[in-house]
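Let's start with one chain on its own, the form predicted alone, as structure tokens.
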Amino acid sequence: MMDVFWLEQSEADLPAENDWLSASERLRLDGMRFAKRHADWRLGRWTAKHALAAYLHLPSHPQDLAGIEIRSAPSGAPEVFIANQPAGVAISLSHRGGVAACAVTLSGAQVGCDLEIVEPRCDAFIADYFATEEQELIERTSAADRSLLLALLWSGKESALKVLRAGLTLDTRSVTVRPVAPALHGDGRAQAPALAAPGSYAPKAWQPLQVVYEGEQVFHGWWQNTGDLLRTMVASPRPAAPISLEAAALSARCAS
């Protein structure tokens, strides 16, 4: 399985200065009119740069981080350049509720990640954005687990659409998310089981999932719920459970 590395940062981690941004990134930031967009973009770039510095074993001084630039491809997907040269890695970014996440893996792979808050969703939202199989799974799920399942299914879609480099330009019903029982993970043929009660999963452990695009193309990934946030990661080739970069990032900060 392919290794994918994961880092999260919060708004409390951000410095007041912008000297860790490249000149072109500072220009782009200055052009953002809306405060939320400004804050989310800045936090995402900060998180990505620290993830890349840890993954590539680079220093994390502000001037070094300024040499790491995350640009947007025509599809909107993030692409990494170091000293104006492609960095040879694949990344995905997400932010929610003052937290940002970055997933990093090797060049040539496809990866998508997403953060979601577990909260109620209305019936109209379910009817408009979820595939028939997903709606049937929701109907079979207890009221106590419904919000968790909805967050998982929606987050899995967001991650898969990033893998497809399409985002929400595609019909969200074209991707079907299947929570996979750990005992069945690996055969690629198991039918989607009902989501078990949260207490039946190991606390804070990453759990497997599948996403099927247009009924044919199968992607694999993982999800994790810690109570405050739900996280998903989907990738191709098939990924192992995400590996935390937090310790490496902390070590790099202490060294600086």
Ligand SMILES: CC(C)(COP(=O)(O)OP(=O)(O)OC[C@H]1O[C@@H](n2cnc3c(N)ncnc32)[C@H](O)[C@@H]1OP(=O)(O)O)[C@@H](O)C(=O)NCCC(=O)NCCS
Given for the second form:
Amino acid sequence: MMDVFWLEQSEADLPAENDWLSASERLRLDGMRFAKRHADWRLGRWTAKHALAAYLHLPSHPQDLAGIEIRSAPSGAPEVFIANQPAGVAISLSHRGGVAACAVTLSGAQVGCDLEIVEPRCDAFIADYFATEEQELIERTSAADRSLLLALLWSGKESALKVLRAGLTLDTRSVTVRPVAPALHGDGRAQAPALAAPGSYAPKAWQPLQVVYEGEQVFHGWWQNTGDLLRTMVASPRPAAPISLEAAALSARCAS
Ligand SMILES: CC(C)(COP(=O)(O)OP(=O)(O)OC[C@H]1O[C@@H](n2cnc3c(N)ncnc32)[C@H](O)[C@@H]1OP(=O)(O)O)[C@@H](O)C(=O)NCCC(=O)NCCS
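Can you return the structure of this protein in the form predicted in complex with this ligand rather than the form predicted alone?
Expanding to the full complex; the earlier chain stays at the top.
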């Protein structure tokens, strides 16, 4: 299975200065008129640059980070350049509620990540955006677990739409998310999804999921809920559970 690395940063981690952005990134930031977009974009770039520095074992002084650029393809998908050359890595970004996440893996792989807040959603949202199989799963889920399930299904869709580099230009019903019981994970069959009740699995443990695109292409991924945020990651080739870059950096420091 492929390794995917994960880093999260929050507003509190951000410095006031912008000297860690390249000149063209600073220009782009200056052109953002909406405060939320400005803040999200800045936090996303900060998180991605630190994730890339850790993954590629590069220094992370502001002038070094300024040489790592995350540009947007015409689709909106992030692409990494170092000293103006494609960096040979694949990343995905998400921002939600003052937190940004970056997933990093090998060049040539496809990866998507997403953060969501677990909150109640209305019936019209379910009817409009979810596939029939997902709606049936929502029906079968207790009221207590429904908000968690909705956040998980929605976030899994966004991660998959990022893997496909399509975003919301695709119909959200073309991707069906299946939370998979960990014990059953691995045989590739479409299993009856078993969603654990929020208190019944280890906090912070990543749980497997599958996403089926257009009824035939199967992607594998993971989800995690820590109460404040729900995270998903989907990738191809099939990924192992995300590895925290903070923990990886810490164990490297301890070993040296
Ligand atoms: C991709 C999308 C589903 C993410 O939605 P979201 O949950 O609101 O936002 P998130 O914070 O989770 O993710 C945003 C990040 O997804 C990434 N992204 C955007 N479009 C993407 C795509 N087509 N494929 C892969 N990743 C994409 C970007 O890195 C973006 O952050 P950035 O703009 O700061 O670099 C949504 O933005 C979308 O579909 N957009 C439509 C595509 C679009 O508008 N394209 C024109 C862009 S110029």
